[in-house]
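Here we start with a single chain on its own, the form predicted alone, put down as structure tokens.
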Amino acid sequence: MKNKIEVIKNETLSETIYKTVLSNGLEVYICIKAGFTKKIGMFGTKYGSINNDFIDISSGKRVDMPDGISHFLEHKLFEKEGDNSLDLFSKEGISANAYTSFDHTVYFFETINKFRKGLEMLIELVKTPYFTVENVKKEQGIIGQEISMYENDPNFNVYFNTLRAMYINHPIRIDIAGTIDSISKIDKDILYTCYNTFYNSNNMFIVVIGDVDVSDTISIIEDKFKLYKKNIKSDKVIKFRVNEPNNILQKKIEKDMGLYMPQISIGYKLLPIEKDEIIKREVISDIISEMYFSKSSKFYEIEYNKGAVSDDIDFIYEGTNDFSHIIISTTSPKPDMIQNDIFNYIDEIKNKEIDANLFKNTKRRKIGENIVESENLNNSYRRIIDSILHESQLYYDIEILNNIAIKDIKDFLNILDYTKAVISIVK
């Protein structure tokens, strides 16, 4: 085979990914999993909603887009001439489907007996794309609804409210879908700057997982891409960085929906990282979350006790090179009480000695979690795609898990700062 072919083995998972680059600059994984029926294909761009200062490839100029355009862009391109590509998976008896998030869109299928079809079929949806004046206009009306259902959604509201909160400049404070007036100056020019930037190949990765030949599946992607001319360019995609600065823009937002069961959720924000400490970020907050405010925890029995809290409480990280923070959120008959008393627990355990025994035992459990979710096929392509985004080395996340200690998790838990946190509550 003409593709030089890194193969890199975790004994921990019983896995092995091989991960080649072909001549056109496109990243290719395979993750075998032996003796698997289902099989994943996925196509993705690194290229998410918060990517709108860019360099167009086409021109090299500098460009500002409206915001929701790469989740536009999504939907676009499962439309063709004639044809919708959803139905043509149907058809065939594969399971498509797509998404957008901040900082990255993917492409994907599943199967069990149609591999080769559903791969080649993935490919030619990504690589032809078909805009017009009319199909651009019937989209902005679809996309226009879904945006005001998700501004009657609480869950969207609590969440994007603490994101506003937090940041001052940053687009992540917009939703992915855009606003109705964003994405009302959305034509077909602007779609073509956006994929021929942005879905090239240099761009762009291919992850496959499932009990497939690592030669033949190449084979498949290079025969298919024969078939397709190439970008204008193939140059490096060139994103320009908002300024935001490191305080937050208020420290509570509140909004009235009428809700039976209020929502509250805390926002930290943090300052951003890069590479390997992303994942770092990830495994640690994990942890945190397990063993301070799962159902197991100590403070979620007094919660629960007290009336302050009628779900989980979730402990997440989310975090690029370009932004990073921590949400708590949970719902509660008693919004004020529940946000006093975590912000008294997060000092509390700032500055108490971490429980030795807690902090074995939920690595330990940690652990076995990840070898029993290794079964799972949809975590082994969320650990290869945050890689890729991250820039940081596959297992990177099992080896952290391995080797952290409680020095980790107290430094961590030093840097939510109560004077960056915000809060917001629905009710």
Contents of the next structure:
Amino acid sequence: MKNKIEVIKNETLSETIYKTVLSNGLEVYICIKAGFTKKIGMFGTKYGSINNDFIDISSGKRVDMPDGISHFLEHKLFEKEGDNSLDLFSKEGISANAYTSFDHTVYFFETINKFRKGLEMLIELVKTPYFTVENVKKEQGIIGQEISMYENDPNFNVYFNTLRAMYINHPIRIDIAGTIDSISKIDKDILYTCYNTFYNSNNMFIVVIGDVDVSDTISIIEDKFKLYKKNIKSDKVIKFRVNEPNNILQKKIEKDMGLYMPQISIGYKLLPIEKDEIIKREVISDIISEMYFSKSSKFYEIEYNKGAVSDDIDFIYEGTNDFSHIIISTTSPKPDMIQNDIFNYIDEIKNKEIDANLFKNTKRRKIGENIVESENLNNSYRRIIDSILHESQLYYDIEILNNIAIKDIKDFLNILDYTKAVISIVK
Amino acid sequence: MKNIYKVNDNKFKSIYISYNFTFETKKEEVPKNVITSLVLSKGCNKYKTSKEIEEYLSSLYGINFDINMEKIGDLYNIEFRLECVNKEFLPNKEDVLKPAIDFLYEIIYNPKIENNEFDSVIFEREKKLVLDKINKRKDEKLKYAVLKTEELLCNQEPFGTYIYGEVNDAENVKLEDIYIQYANLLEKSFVSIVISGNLNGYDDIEQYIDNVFKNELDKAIFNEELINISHKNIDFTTKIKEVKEKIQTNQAVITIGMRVENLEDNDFYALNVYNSILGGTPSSKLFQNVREKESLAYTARSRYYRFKGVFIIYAGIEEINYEKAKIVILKQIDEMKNGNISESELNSSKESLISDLLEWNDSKISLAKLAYTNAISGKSLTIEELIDNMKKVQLEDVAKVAKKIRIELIYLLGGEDSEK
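Moving on from the form predicted alone, please list the structure of the form predicted in complex with the partner chain.
Every chain and every other molecule in the complex is listed next, the one we just looked at coming first.
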């Protein structure tokens, strides 16, 4: 084997990840799940809805793209001359799909016994764009319905309004799919510009999960890539970040959707941090969510008995090297009441001593949950993709869980600043 | 051992325990059953509040515990389910499975009852929660449209009832009903226990469960072919009903409800293939025509309810395209009926169904579900047998069942917004 393969083992979850970088710059991760029948293959690019401002790799010029183009491109890549790739996978009995997020796009397949075929088809899918005037037009109708579907979804609205209240310039404010208007500006030429820039091997990764042979898998990838050798220039991508102030845009956004049960979400805007620190914040937030907001918390019991909540309260950290925030969300017949109670409660727990027994038990719960969740193959790829995007250590989440101390919880609670908090309500 | 089913596979690290009460119910009884089981799950004599319960479960490395409710055709199932880690994977090899089983016993059979009444605070809370669930189902339009189709299609049968029941029935539930319903649940249900996952080091687990639950299991009825209840006499209408409902929305939903006439046990395989070809995968007729060819929708699918012999097709569309979408969808159903199905459609659908079946091997919950389905239908089908039977399905089998499928309802959930 000419490529150096790094082996990363985790004892707690009893799984092993093999990592290598091919000569074209492509990162490959293979996570072995012994005994499982399903195999997942993913081919992704570090390119998502927030990357509209960048240097076109072919011309060297700075360009600005319409909102929703990365998602549009994801849809369009499935279109091939005379065929739809989704259909081709489906005809083989392989299920395939893709998703676009703020900062990455991933194409994937799942199979039981056609792993080689699936992996070859996946690479072909991503490496052979076929954009035409007609097929771009057709997609505008389908994505138009996808946008309507999201507009109709209360969860989506309450979430995006939280982001829109928190962020002033950051493109995270913008729907991943764009708007009917912005996608009408997309044509085949600019799709190729985005494709050529971001879908070059240097900016991409392949992740495989399942009971597969490591060297065979790498050979399949290398052999398939030889077919597309000279397609596009492979280089580091230059993306521009906007200057985002620390303050929020507006305190509160409300929307009427004729709901029976209002949804509320509170966002705390934080300063971005990097790499392993992102993972650490995620783990801390998960513990806080369990200790202070779950159905077993005193707070939940009080709010429930007041009739102020009707479902779980979630306390979730979201962040990359580029943005950082906490989102607390629930459904409530009395959104104004729960909103005030949450703000007061956070101030209260900042200064309160942490119950050591509760903290110990919560850590035990999280250890158990990690083990149970490791049976789900999706969990393994999420960990790998997070590590690729954040450039953090693999399994840092497992490692840090054992080392989190009461002080870490306290320190984190104390960075939550009311003046950086926003409220989003959908009624 | 009677009513205890075990599935052992060492690739897992955890264990799933599913304690099922399966029973016949009437529409108006549904909320009573739901509230009763929720009340049970929120406190017992040993662990008085849901906070105490969760604290205890946290200390056992985060055992997941909840109640799952499901319609099995016209039958109703209440499942108390637990998920815990096998001791081999825990620090100091601490056993949490046996405490989990003991816990389940306390929850179900040692409830907090005083003077023939359950805890009124817990009762009021859970009743309100159920009412909220029923009322807020309209908040998600696509899901609501499918639920509404189930209701309209089978409005005289328990299957046509929302899983939490109807508002009026829920409002009428009183504290004293819970005590009666609890007794009913214990007396009139078919009880089955499934334990699946990594049972390494737990050779005696069935014996252990039997010791804990022995007296209760002896009392429980044993019904080998409960499931046949689902297939009894239905009057088929020949007229297609068209229903339109207004709601505040910016995307309309069209659904089509269909039923299988003279449903037979062996139709199961061909009907699944039928569903897959019609709207189960991206190469299906609905996806290819409604979405890819006509750009009418992002979501266009069909769903088959195996225990009821019902199909529901659903697509999110623009309201002005209703008539057009209707024509395109009806045409796909016609194509199925006329046997316009290619070999490649047949084969890829079978492949995809077989993949799904094989994938059950990766999930201790799917494996438990198969064991449960076998238990209530008095069968012992393995995944391999299911696959063999699926492989045998031919074009003429699909064409044959396609002719037994009747369209009964076309439904539109439309927007006030688009009329403004």
